[in-house]
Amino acid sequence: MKKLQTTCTALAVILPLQAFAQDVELTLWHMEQPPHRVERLQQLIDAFNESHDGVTVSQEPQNWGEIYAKAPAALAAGVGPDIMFVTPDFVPILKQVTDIPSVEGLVSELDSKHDFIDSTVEAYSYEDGIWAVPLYNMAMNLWYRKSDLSEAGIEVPQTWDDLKAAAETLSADGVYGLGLPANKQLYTDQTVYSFMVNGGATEIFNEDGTLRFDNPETVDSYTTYADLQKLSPPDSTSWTWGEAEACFISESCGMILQFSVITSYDTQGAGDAADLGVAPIPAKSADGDHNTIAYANAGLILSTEEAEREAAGAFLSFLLEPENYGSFLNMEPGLFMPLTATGAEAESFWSDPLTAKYREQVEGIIANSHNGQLFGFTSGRTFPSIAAISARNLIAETLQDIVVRGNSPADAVAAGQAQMSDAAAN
Amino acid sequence: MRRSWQMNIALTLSLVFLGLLILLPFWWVVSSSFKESQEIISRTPTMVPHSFTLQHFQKLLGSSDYPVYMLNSVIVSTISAIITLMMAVPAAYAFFRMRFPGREVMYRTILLAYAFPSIVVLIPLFGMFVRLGLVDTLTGLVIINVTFALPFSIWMLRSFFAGLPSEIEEAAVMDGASTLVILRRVMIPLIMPGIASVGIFAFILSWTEYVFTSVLIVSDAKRTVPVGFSGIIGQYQIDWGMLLAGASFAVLPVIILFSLVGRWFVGGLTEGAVK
């Protein structure tokens, strides 16, 4: 027994500097393409490669715009990556074109060591397996300027009614009170769903997998959103995240719903940390929950070779080590949040200058991310057919049906469900 | 013939309007690339910059692989344009001059290449390129660009051939020149404006090609400007300064090409007019 303990201790010491029996070369695909993120990842990759003899990881940044076509094509042709950073709705698409072994053992081991937020693991747990290792979380929040609200004599909006009242009050002197997108694009999917999760329309599917998108709660959420959208700039029907961010930073928009890229506010805007408000998405009513949409990004191991899978596991474990994890998350301060208990306390996370400067906001974002939901991955259940619905931005298209084509919310939601049924069936 | 003063004013105003229409977007992009970030996204747009900085260009060239993307684009577009011309000129001449069964049908059929959305052929093409070892190569991009530029280039050049007086060719035949000699020594010099136009068309088509490059190129080192640049911009944030700096650089090769070939192009047109 003592011998076993000694061996285990020795292994634990050696593990970070693990030597692999054979040379292993791993290719990592990710969609974090802005140069500063690529550079930060390269620093971590270099550190990993130096500390792990026989393993060489290299990165190939890809673009979100093409990855849904490119990755399946590459995997089908046998030229795909060994590791890939993914979101939950992407995994079912990849599982259709290639065999992906479960990483349940690795996730269990990492969970016992770092303690994942349960919902982040649940998003990848279905069909008797866990398909990817959760790595970083993103959650949507309400951005506002404290000085604007203070000057207007209004409190931070807690409910939908508060939000409308605040947006109307802030709409003056060429400022749009609230910037909400209505483009047929993922950003609109996300903002609309952020309303749906607070309006009792979290579940798009019934338990048996049939659609329940067309229900009074969804109609109510769309009605409210479309009503608020009238207070947004006219070009918001073509917005993606960047345009909303610019509208807020340039003080043309009083409030926006946004994933929190603090760098832009700090470098392109006023950079006044004390004036930036980051609040939970308003609830439907005063006694309602403040939920939000959240994406638990994860590392998907695609290689099926044992040595490569072991090395890929070592790499993902390396990223989750607290001394590395903060550096990893802060490749984009404010956007990527820790999804482990050890990560949330990591010195490497909080010591980043920008994260330290906006500590109050980052703490708020982390708190909000715990109430995160993602369409198709709710209540511990996963519906892989959401991938087809998500890929066609049908949640956003339903909104466009109201905002652009002038249909009633009830008709638009009914049409939206019909389109979702078609997409899921095909 | 003298124009009335009203006509002169109308003509001048029209030219000014057209000039502004063409030049204003360029001015907006280029001048904004030198503005501070705050001024770029300011609520009140400024036509003339109130601030000046080179930081966006420094960031673009220093922290991204943009120079590599530019080099790749120049290589791919130049080679694609040259190969397109080398294939389109004899093909167009053959369609113009030679008589063979199904000539008209074939001539009209080649434009079917544009009938299908490129996304339809993308996935099967990817599989084929994998087997040929052409995925993630600039050669693969050249093949794609030539394939898509060639049909329209043949059409354009045949029209230029058709616009030449037949007496010129007949005189060359009388002098005993072979078909190839007539093409090389007589016809090509006369249709230089057409060749310049087709060259520019093929170059720009390759320079702006996005869909195939985004899927067929895997590594960062092989990306061309449109694909590499779209990645630099990012998904959840946009660095507007870097975006404008990149856009300013991206139009440079096209402007340079026009300034070089354009003069020749105009000269050729004038020459043709007095024949």
Contents of the next structure:
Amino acid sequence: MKKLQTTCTALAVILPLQAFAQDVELTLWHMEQPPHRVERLQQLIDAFNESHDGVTVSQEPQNWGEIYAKAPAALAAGVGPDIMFVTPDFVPILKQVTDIPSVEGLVSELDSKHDFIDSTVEAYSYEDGIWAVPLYNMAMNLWYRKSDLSEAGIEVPQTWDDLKAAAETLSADGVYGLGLPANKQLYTDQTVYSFMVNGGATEIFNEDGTLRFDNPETVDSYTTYADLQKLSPPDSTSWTWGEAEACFISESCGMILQFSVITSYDTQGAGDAADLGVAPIPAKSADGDHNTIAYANAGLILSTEEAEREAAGAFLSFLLEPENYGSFLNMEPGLFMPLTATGAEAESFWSDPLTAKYREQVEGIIANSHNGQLFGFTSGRTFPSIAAISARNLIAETLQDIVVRGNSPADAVAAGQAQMSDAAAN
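The form predicted on its own, contrasted with the form predicted together with the partner chain above:
We keep it simple here and write out only the one chain, dropping partners and molecules.
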């Protein structure tokens, strides 16, 4: 009990004492590998286990580089997790491997209690079911230092032309004006698509599910991205999120596209909240909207046994309680945003020291996320074949065809659509 009281003090969790009729052990897989995120999740798991007699949840952190192959193989072998944190494009892959019951009833119950952002539920709603419980939102932003722009006489970039001009001006004295990845990896998928959604290339599919990736707007978006990428460090062709963030924190990059840099900026960088700038991704032209890529991450219940599903539902419900939700989201302050109305107002979210210190930036991220899009889940439609395209990072592969192999954007996009067609067919 002493341990429980200590945990509760640190996290301000609520403990709705609940007993289950039989002992249940649940394994949670997630890809939040940094030690401080694992530690925060463990604190919440400990609090849940202490307050729910008969249920034991344990976590097994995974990594994004392996999970698209590992999870389907584990499920096919019958040794997969009971709960898994997922993104929308991952669910169709898992549904092909195993039978996943709908959680429509649980989501409806939680929606009436907490009020989900509609689009976060829509991303998991198709084929006559709702397949996962939305948990946290992420949106890509443009990060910069206000003092760098001010000293260079640069306004915050609003358009693609502004961004190029600012990056060229900041490229001096060993600094790369803009850090953009060109690796065949999920991060590059995300940054490229953040340009596509501002270049009229949001829709990768036609309404009938056929591909429309190969179109002038996509080619224009890739042309602009590849041109800007020349202002990035040479090793950016192998970057994932961490390398881009390190370039910004070390002041080797003037600007980067990233979901958040708050934790590393505060602990390893200047830590000056007044100097950290965050802005929407620049639009193609002055009259364009500022869109971005956004992910509604969710909890997928993979167990099919009734007792295990009930316990898994209780765990996900526990995380969404406002008193616990802020502690959950702030396992990485500034990265994971609330997607419920009760969570957006939760004292447990805004009282976190880093979130409070960088409140201006966090509010900016939340505002940017309102214009979020995700490939394959646009215009209120869901195209499950995006899962095969996403799993092979074919958006990033198309960029590599330009940046690494030197092909023209038009040829690379045409080849990209051919690869996507093959992937979707198989």
